[in-house]
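A lone chain, given as structure tokens: the form predicted on its own.
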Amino acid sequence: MADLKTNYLGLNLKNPLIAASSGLTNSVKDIKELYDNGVGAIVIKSIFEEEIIAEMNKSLNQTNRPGTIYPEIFDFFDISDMEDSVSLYLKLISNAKEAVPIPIIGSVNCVSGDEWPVFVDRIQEAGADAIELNMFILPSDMTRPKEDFEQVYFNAVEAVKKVASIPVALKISYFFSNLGQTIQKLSETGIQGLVLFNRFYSPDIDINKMQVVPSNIYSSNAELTLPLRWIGMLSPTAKCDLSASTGVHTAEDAIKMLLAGAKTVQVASSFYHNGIKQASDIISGIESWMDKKGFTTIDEFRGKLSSKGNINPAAYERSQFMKHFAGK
């Protein structure tokens, strides 16, 4: 009998399928629900930076961000006493903890590491087991250089490190002119874990409504690869775990994310598309193909198909096609 216990940020779950950040981790009845279909551990819908300012701004009875904030303020007020999206999240964290017995990561949506990171003594106080930093900075002023755009991330898990003493996980998208030495150097910061990757809407045109619109709401498992790719080519160098996110929506998706070496897989666009009880076919189908190749463990063949595992490495980094479109 397959056994999928695994271990992420330093925590035990039962299996590496975790419910990512969305609408369906914003309740304690889905989150009740998505335990029932077996899921190993739940990232609670995002609470963002702007919302933790604004609350801080509002309880200071300040109409401008504040220069420093520090621990101590939090003694002068009590956030649990405010019924606005602040406490509300905290409640929600409390309640789910009450709810089921599996892992609760609580999410910040961040774009800095200035004032917000003190919130996390309360999302520790709530009862999370880990928190995730979800973080996305465009890079679309020219005037900018790179590297200030890259230091925001570094300076975030530096400031959050400062206060937490629950595992910290660091959920980044694909924009870095130098994708793999960032990861890389993201993973030797002290984190437990990093998520690959974050998604976002995309533009389109309305071209009868003459009006840019949201496209493409939804992941499809084409998304795959990416992740795919970078968790095969990091996972053996990272300094943490490397969590895959984006694409994944069957169990044959999670397994491909396990060979490359990721110890766990976020799932959400699967669950809109088919139902929280996709969870327990993804679950299932896991068990079946460990079953079928004689596995017990997922250890066994996690990374087995990395690029330290894979017998042609190159099948990673190759990024020019040398056959298929090739000739005729």
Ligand SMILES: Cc1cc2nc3c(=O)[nH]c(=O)nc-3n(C[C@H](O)[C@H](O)[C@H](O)COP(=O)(O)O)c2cc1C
Given for the second form:
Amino acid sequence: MADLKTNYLGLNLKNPLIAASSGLTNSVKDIKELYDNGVGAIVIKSIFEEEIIAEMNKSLNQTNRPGTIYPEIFDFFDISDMEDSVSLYLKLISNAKEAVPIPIIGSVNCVSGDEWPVFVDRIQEAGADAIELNMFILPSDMTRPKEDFEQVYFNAVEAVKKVASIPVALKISYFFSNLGQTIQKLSETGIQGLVLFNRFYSPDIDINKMQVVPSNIYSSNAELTLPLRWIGMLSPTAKCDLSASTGVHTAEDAIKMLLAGAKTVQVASSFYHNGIKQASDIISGIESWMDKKGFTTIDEFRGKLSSKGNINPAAYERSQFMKHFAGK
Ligand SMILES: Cc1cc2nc3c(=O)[nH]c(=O)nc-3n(C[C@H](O)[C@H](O)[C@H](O)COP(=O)(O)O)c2cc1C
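Moving from the form predicted on its own, what structure would you give for the form predicted together with the ligand?
Time for the whole complex; same chain goes first.
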């Protein structure tokens, strides 16, 4: 019988399937359902750095909010809602911990390491087993040097590592000028994990309404090839765990990521499409495949098709459809 036990961020998971941070990890009811359907761990919906800063300023009685690096955010958000959401967030973590016996990972959407990391203490106190930093800064400022933009990620990690006694994972996008090198360097900062990659709201155009509209909120599993390539290339050298996110919808998708070298896989869209029960199908699908192939533990096949294990290392580096274009 296949044993799916996995160690991720130093935590013991009964299997490598993680419920990714989303609207489906935002209530105890859904968290229980995810647990009942077998997920190995859950990343709670992100709280925003801005919400944390609003709460911090409130406790300092700074009604006019001086000192914050985000004065403009108060034009967009209702301040009392932001303060409430912090207490609700901490309560959700502690309620989730009481409700289910699997690791609960807190998540902060952050764009700096400037003020909010002191708050990590409260996330730890609330009982989170680890923290995932969901960082994304769209490199759209054409005047900002790329080193400056990339440095923000390293600063945030350093600031959080100073206060965190629980493991830290960083969830990033693929918008870096030198993606492979940046992932490698981030993996050497002392964090325990990197989540590759987040998937974002992206604009589309409705040609009938002549409007810019949101594109698909949910992924398809055709999108899995992007994280697959980078996990396949970097899992042999990365100095921390790699967790796959984007495009994992089925057991087959999850197995591909594990073969490329991922420690865990994170799923959001497939649960929206197929219901949370999809989690048990993914887990039983991994088990049956392992039984069929004669693997008893995940370590026996993890990374077997990474750039190190693969007999043809060029497979992950190839980028042109030479034969296809040459043919027709
Ligand atoms: C409705 C929705 C809400 C999400 N909210 C968050 C969030 O709060 N924090 C975060 O890090 N990622 C969030 N994500 C991104 C997912 O965690 C995941 O990285 C992304 O959807 C790619 O995985 P998938 O292909 O399984 O959907 C959200 C995704 C969806 C669809």
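Residue numbers count along the first chain shown, from 1. Definition used throughout: the rigid core is the maximal C-alpha set that superposes within 1.5 Å between two forms. Keep in mind that this is a model prediction, so the values were computed, not measured.
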Would you say Ser177 moves its Cα by 2 Å or more between the two forms, aligning on the core? no
Answer yes if the Cα of Asn208 shifts by 2 angstroms or more between the two forms on a rigid-core superposition, and no otherwise. yes
